[in-house]
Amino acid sequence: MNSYDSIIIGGGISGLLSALVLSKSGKKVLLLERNRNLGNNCNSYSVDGYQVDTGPHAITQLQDGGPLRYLMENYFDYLPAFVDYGDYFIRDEDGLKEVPTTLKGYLTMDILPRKDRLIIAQSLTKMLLSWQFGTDISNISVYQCLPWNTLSPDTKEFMDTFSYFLSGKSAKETSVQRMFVGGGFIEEDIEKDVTHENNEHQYIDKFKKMSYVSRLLNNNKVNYNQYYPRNGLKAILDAILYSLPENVEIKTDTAVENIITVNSTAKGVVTKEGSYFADTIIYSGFAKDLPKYTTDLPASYISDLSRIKQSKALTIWLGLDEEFEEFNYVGGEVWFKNKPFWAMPISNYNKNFAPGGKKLVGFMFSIDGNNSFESEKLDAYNTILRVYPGINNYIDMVHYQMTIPEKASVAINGFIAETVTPIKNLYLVGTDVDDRSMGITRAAYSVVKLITVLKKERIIDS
């Protein structure tokens, strides 16, 4: 019989990190991935001599208390090198301007009308002070906290754009808390996962709230604490793979068809190649799709999973001649007027990402899922040509990607699943199991939560 201690369903970043944790805890692990390649949204590959990532990325919270930092320090044998992300800019018809991160910054941001700047600054301060004194702002939308109907069209587009990039949804569905976290005003960490004394965590949390408010009101610039892997996203993937011990078996091109359960307890999985059995099953696929793999879930839980909201993203990678000078900076930029996008010239981190004399830039668009891929591609490409006049004369390579950057949007009235499921011995990880941060960091948070649960249930040692 094909027996293991643990089976991981899915070979994306969450599944691979779970396999690393369990195997380093002495478990015999089987990881099953339906695709040929591992990593999913955490990977890089070659296109006509350029190394593209699976969408532009910034790796957040690599300081002490950050989830990926915690996992690297405790489980990695090989560490990827990171470089400072750089600066964030807003682009308008007059060029680039730094994204505001202080109260003074919002007041002097001349891309928006002065009246709207005052409204945003006042609303920001009011919400942050309310949060400091215990108000739950996770269910207050950006739309609700502003006198929306009095704002100019540009300001509405500005707030909607940043809401989309931080949550995948509009200002009506994005919480103020998500805006604060994504904007760097509030920093998150894993203390609530690893701090055993609840009173101690509450004290630390209260102290931090006071420090964030003070930092905002005193106009101290927020440290984004964001980085980029020097050798691209594949450097993180490779570091995990090189760190996996021999007690991990990986099968790619192997899709799980069913999760075997007996008396509402997970026992194994069924694939076309055969059945595999284990005491612990970790599911890192889309939580929304879990009912496809088992009939033992309660109707109420299935209903909750159906509330998970998702968004799609289109990335266009352009290889450009170096003579085109609009991207001579380190960091990223946002265009917010009429078809918003986030652009990131990643070859400025590592010139080896592009052939000699070339540069590589990724443009990520949040797209309407009701439109065809071809129409979205055309609209997005024409937007780039419109925003950067003359860029078409410098284009050497064009490559398109369609992804679901987060398995669950952090949206008001949406749903984020928990690690523990109604089925015994079946656990979830992934960006639909934790609402903190974004991308790879968010996936890492979910794995730290998994570690906490598995230690509590004595599946792995404390």
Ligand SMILES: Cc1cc2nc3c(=O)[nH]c(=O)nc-3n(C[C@H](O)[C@H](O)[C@H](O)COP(=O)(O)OP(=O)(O)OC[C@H]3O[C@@H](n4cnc5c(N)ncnc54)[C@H](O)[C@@H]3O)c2cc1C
Contents of the next structure:
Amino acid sequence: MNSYDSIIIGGGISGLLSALVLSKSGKKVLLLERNRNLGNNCNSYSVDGYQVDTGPHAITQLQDGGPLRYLMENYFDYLPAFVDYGDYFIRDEDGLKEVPTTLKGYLTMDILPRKDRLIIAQSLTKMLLSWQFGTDISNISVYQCLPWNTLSPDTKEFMDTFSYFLSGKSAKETSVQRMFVGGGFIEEDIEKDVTHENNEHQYIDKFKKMSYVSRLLNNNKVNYNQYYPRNGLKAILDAILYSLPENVEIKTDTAVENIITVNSTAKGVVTKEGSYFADTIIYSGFAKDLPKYTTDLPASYISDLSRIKQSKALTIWLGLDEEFEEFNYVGGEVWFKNKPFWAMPISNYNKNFAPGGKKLVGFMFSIDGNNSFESEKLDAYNTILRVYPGINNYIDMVHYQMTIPEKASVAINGFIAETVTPIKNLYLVGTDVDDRSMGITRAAYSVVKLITVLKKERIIDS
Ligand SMILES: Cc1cc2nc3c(=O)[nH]c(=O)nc-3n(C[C@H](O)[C@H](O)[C@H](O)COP(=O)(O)OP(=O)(O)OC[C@H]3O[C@@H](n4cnc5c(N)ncnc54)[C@H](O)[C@@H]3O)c2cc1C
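Okay, that one was the form predicted on its own. Can I see the form predicted in complex with the ligand too?
Time for the whole complex; same chain goes first.
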């Protein structure tokens, strides 16, 4: 009775997509989630009449060949509706300025000193060229690639903020390669995963042409290719849940405490209410926590997992009276000076997210793990009051979320795990198992990689 073909540990989007793939491939699946609700970082819920998401989200790479698109087209019973993300803005004391989408626009934007803009363009172009000629730039940081000490304080903060959004870490820990290929601004695809072609050079060439920074440096117009699910993040979760066939059993409020192994082969899991057994176990929690669940991992693997770096995010959702006019656009804005944040007025995608006469805006801050939650909340809230003078007269609702957006930052000297683990029949999925793009797209990449491995190992049919 407690025997399944596959057990999935964790019911966030990676675990649910894995359950969908395996069940639609005919497997009897058990999914165990320790929380009361499914979805974790990919969900929406109600607060005082507003529908907030688990953090502001832009969904990347929904073009043909993008990993989420591939999974939706092949495994979903219906497709959630997505709308264009809109425009990106930078805010400073003078108001909103559109993020440049051409080199000319970049060179003439007045947010950073002209001298710094030229230095950045020159340094990055040099780096891009040496990469094109084969230099490994994966360990050269954005900080190292620029004459950091000559830059103005504003420019340093700008580069740090940009780095954070691309990798989850500062310019010192973000590789310049990530700046060229990362952040979901690129139209990479799953061609390599699906065709098993390993033509790294050709693949990288494609990357170089497509990233935001490299497009800009190559003087091509940038197209963000980002979207938002019209009915909120929950729409993606709902589409997966609707598509799950009957051969998937889900138990929430059920934490896996141990992974049972025999001769370094995974056989099942232990929970408070009993043990469950399966031929294949997929783990979608933090890879760095894996040693807590089994003593069967080699020391070298445990040491690699301990190198996984993470960062924390604080989101403040504000319900505002509609008369407050600072957020009358579709897209997102970045404040990069003194306590940077990314803001997204999500009720501009769908009026139903806020009660009549109100709007809903999410502000996401990166968090210093050494400070208390209370002091971070206060600091972030005061930053909003400082950046938008008078906003306090329009606030109708405040809601805080503290989260780890991605299980692994794509940082220099960080570690990204593989699908296959040293324990036979135990596989990993999630944002610490792939370094492409970010968030939900990265989670989808990890599931596409899982499909490839399971097909190769003849666990599911090709
Ligand atoms: C503020 C914020 C902003 C973001 N912005 C974006 C964005 O703009 N674009 C984008 O694409 N993505 C974004 N993301 C990231 C995206 O939401 C996540 O990367 C994605 O939802 C992670 O999915 P996951 O399934 O890999 O992990 P999780 O959501 O962490 O799910 C893992 C699940 O496993 C469960 N679990 C762990 N251990 C156990 C156990 N022992 N037993 C049972 N269950 C267990 C956990 O409870 C959890 O439910 C953002 C996230 C946040 C928080």
